[in-house]
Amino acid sequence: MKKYDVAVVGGCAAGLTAAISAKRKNPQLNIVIIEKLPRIGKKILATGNGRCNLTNINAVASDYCNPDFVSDVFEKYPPQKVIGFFESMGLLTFADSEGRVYPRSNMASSVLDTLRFELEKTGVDVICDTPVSQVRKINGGFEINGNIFCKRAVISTGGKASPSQGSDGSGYLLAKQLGHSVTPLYPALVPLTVRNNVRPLKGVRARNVSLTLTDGKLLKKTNGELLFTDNGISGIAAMELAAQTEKSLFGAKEKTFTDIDFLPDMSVEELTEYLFKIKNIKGNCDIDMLFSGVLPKAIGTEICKAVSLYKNERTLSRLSREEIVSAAQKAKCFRLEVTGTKGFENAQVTSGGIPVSEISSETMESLLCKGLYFAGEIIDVDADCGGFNLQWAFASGLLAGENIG
């Protein structure tokens, strides 16, 4: 049986960071990372559209669920500390206008290579192609898969989102073996499916829209880019509604809707006045030119269809005031009935996980099992797009490693 001081189960953002942090704190520690995939860090390569949005300089605890828990972690490892951690390994970064931080190379592989080199430099062992199916508390430490013993263990396997990248939910089973519970799990940051026929809009993007999710009451509101798919909607604005959508649909008695405001910077009155100007300027044009100056043509066409403007091949000049007002109102509130999401297979993040009440926010150590630590997505902490979830992964990994070390 191989023996280590520390075993990290799960070789992605949080786990790699925890191992490095612990080794830096105490170079004498004998540490191993155990990863089920052929290589560590696969999910890092997919983040930020292949650019790795590794943190957000504006990230604060209130951006996350369970903000009080997150606040304690960010007090020690705010975004600037995470950026400093990477700079200490030679990785330079930059922040865009939204506060999203990327490597200067604009390549996620630079982030992973930086972490891999530091693991090699500090002497952390890495074992790949090794799924962990069992962890037992034994002899003051932990027995893993019956052939590895460690004094302390870190579970950083991620959640259930994107199982092809290693996060298949197996970490929750390990946590349960050691006495922990798991909150309900939902796919987050994933496209939505709708009952309406949106195929005519497939591939069409609308920028800077506002989405409101309701099921008889307001559930959540988002802003950003919207992308229509063959059976639903994607893009940041839609994906940030996913977790709340799943929670609403679970055992729901009321239907769930998302109302799209295609032009949130204009009031209904301002849009109505604008459409009257278009009527006067382009009076001899077809109806589908009504929104041509402010929205993609395909979206304008669907709005006009929704309020029945297409009658007898009319031109814009034949539209009544009531019809123009109705079109403006529909552009400000284009309702879709939401039926679900594209599931964990297509999700970026898991909502839910190990309850924060079972973990110390000061150390990331389990309150139920001494010597066991958690880091990253496996914990019931998640946030919207923009580098917030990787900030959590790195911050929690750094804190866990520091306390192990």
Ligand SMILES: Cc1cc2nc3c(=O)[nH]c(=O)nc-3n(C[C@H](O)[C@H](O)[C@H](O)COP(=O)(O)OP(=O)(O)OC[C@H]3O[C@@H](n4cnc5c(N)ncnc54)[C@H](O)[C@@H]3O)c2cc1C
The other form holds:
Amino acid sequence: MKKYDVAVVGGCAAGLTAAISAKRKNPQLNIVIIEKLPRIGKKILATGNGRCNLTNINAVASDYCNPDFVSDVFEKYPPQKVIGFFESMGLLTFADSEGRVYPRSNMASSVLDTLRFELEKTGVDVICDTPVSQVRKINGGFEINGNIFCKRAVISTGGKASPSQGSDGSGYLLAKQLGHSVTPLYPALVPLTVRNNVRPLKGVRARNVSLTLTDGKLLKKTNGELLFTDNGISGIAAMELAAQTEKSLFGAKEKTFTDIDFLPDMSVEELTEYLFKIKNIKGNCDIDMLFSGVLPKAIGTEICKAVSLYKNERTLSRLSREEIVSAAQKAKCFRLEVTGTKGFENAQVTSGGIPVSEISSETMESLLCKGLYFAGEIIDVDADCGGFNLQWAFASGLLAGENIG
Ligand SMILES: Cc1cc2nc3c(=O)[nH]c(=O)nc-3n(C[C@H](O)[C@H](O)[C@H](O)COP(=O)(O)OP(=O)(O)OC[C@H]3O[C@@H](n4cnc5c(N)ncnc54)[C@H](O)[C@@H]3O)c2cc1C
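Starting from the form predicted on its own, produce the coordinates for the form predicted together with the named molecule.
Everything in the complex follows now, all chains and molecules, and the chain you saw is the first one.
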């Protein structure tokens, strides 16, 4: 039986950070990271489209579910401290206009290399190709897979999202073995599927739209980019509705809709006035041209189809006042019936996890099992796109490591 002071189960954003933080606090500790995949940190390489949006300078607890819990963690590790942690290892970063922080190299591999080098430098052991399937509490510590003993254990196995990058939900079973519960789990930050035929719009992108998700009541509003797929919608504005969509569809009596406002910066009246101008300027043009000055043509065509403007091969000059008003209204509220999401396979994040009521927000130690710590996405904390989820993984990893150290 190999013996360690600390074993970190799951070697990605939260686990690597926890190991480094513990070792920095107490260099005497004998620490091992146990990772299921052949290499540590695979998911980091996929983040931010290969650029790794590692935090957001504007991230605050209210951006997350369970904000009270997050607030305690961010009091100690706000985004600036996470940036400082990376700077202390030589990684420089920059923030874009929306506060999203990236490595100066614009390459996720720089983030992973930085963490890997620090692990080597500080002497943390790494065991790869080793899925952990059993953690048992035994006298004075934990037995892992029957052949590793540690005095303290960190579970940082992520959630169920994007299992091809290692996070297959097995961490929840480990937590359950040690007496923890798990809240209902939903895929988050993932494209939606819709009942309507959106195939004619496949590949069409609309910037700065506003989406409203409802199921008889308002569930969530988002703004940003929208991308049509062959059977649904993607892009940040759509993906940020995924968790609420899944929750709403689970045992739902009401249908779930998303209303797209293609032009949120114009009122229906302003848009109507604008469309009248277009009717006057382009009177001899086909109906297709009605929205061509403000929206991708394919979207304009679908709006015109939806309010039945294509009759008798008319030109714009033939449109009535009522028809123009209803086209403006449709562009401001284009309704799609949502049928689901593209699931955990394609999700960036898991909504749900180990309940925060079972973990100390001061230390990240389990309140049910002494010596056991959690960090990262396995905990019931998630947020929208923009660097918020890695901020959580790094901040909770740093806090867990510091307290173990
Ligand atoms: C494509 C994509 C892009 C993303 N982009 C961003 C972004 O730009 N910014 C952002 O903030 N967030 C982003 N996210 C979300 C972010 O990557 C995660 O929230 C974050 O990685 C969670 O960190 P974690 O360490 O808790 O879990 P994970 O990163 O999921 O790591 C868990 C690790 O544990 C290992 N493991 C799992 N089970 C076991 C087991 N039983 N035994 C041993 N090892 C195990 C896994 O192999 C994995 O290495 C993105 C996610 C995806 C999928």
